[in-house]
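Shown next as structure tokens: one chain only, the form predicted alone.
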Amino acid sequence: MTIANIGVLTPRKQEILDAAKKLFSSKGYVAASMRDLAKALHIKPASLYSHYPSKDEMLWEIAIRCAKEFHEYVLPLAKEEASVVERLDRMLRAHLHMIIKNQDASAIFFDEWKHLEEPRKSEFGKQRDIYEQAFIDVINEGKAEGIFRDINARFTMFTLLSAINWVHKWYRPEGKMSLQEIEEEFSKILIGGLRVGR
């Protein structure tokens, strides 16, 4: 399975992913066990088998899928008829609205992809290097029309997404802030600090 051939998940297969995701955020994937997923599911865990063959076939399919999600809900805004303000905004925005609704696949979508067994760690590095370029595309095109400041593009565009990717470990629903307060607050700080004489 590949990013462009993603099928429809059996209600089953969801159940145990959706497991497992809270499984490898809260644990690790390499601290999770197969014991420990099938008892969160009340399974046995020979149930789990017959569905994924191993840790890394199910890791591969959470991470793959959210790179899908990532990709199809962020990088179309990189290509929209707006400002390069404007657009690098709204994938900032688009990023956070990512993390935001699924914080358990995000977790993995950032950190534990790196346990996969090749070629599928390979293969995921790829996504994120295509979904990264969009970012630092956006920022180049804003420096060469003199918007954004000088500054390294690739430095640039993993200094946005990381002080953005934090948002997963402390961002509750019921917290001070809403989630529109925290898009507004990434938006002037972020894309404040690029622009030329702000």
Given for the second form:
There are 2 protein chains.
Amino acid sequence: MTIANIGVLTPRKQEILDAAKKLFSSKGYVAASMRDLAKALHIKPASLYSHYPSKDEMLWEIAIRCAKEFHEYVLPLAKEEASVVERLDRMLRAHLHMIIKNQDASAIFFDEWKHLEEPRKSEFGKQRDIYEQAFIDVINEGKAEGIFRDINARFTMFTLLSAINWVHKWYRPEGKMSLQEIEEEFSKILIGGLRVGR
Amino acid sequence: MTIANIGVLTPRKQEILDAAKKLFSSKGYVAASMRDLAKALHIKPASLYSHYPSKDEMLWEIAIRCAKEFHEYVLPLAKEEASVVERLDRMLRAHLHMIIKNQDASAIFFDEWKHLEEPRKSEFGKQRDIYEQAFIDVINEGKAEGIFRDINARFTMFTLLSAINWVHKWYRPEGKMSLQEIEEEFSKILIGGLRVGR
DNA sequence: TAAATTGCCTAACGATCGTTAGCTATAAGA
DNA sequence: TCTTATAGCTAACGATCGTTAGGCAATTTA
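So that was the form predicted alone. Now I'd like the form predicted together with a further copy of the same chain, please.
So here's everything in the complex, that chain up top.
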């Protein structure tokens, strides 16, 4: 199963998946029971099994679709015609956008996927690797051009994404900072810190 | 219960707490059962209740002690006699040290505390606030002195700590980067990005 | 119109969970 | 020597978990 050939779901299947996504991201996969999910959908727990054969299968369907969203929204930016700095900046902003606009997906993409059972967990890991590698590649480009300091690209990728990922743990839309402000600050601190020549 | 008056434990109580800390941090509090813990200690599950009245009580004892470790190791650095940049740098390095040297404590301090039941959860939150505020204060000092850019101090604290906190999810002692290398890179990227005048 | 699919139901199984009741043995302190 | 604290045990309770078996009604497809 690759991201490319993820099929379309029955409307009802989609509804159930949406409810599960919301529940898993708010309570955590382990703490959220099938009975909780059934209650949210106003059906009986056993009815869920008419649509999905197991809880793990549901988590998988959710996780792989979250991965797809991140991939499709962020990765094309790596190959646009623009400078390295500009492309990395765009990628980080897009990544931030995804996190803020789609907080449920973020929680799954960053935290809950670890509860997948094998071999799905490994399969998901491969998709994460692809995503992270795209950032590493751009950072390495910047190093080769002498624009970024001589730095471990993988380490840098972790640092950048980690700083941004945490946002979904504290950001609330009604809070004091607007999305645009957050974008600008990240761009200054993170990209700023990367550049040589200070 | 404040951090100051945390008492000393019976040797056996300490052993059990250590095993629980290890288990909770590796499997997660929810997934780690009292039966798992008993097995790790080679005793029967019911015997645990001779020492602690509940699982939540154990998590609390672990969490508040982890908080204490972070507080005592990092916070005094905020008031040393040194420049703002130097003090923030030392605090971040100390924070990183704690995470790498004490990965179990990190997992509890960052992730597992959220499973505490009220009112302990709120009480723990207060301790986290104190810890975070110390970083905010130093950043504000730097702003007042014109050394750091005009930035939301709370946001910056989150960014800095988030980037570092993630380390405990990927760092392995046998990996390629040494602690010193990690320290230097963080210092360059994070502190570097904060400073004005580029 | 007959057949197949979709969606949900009741009832329950077996497993696992945190926890309790009540007991015994050992060691240290009064 | 008596008391108290420490440290463990067996057995089991009630709750909750993911899941299954088997059936019923409505809708869609052939």
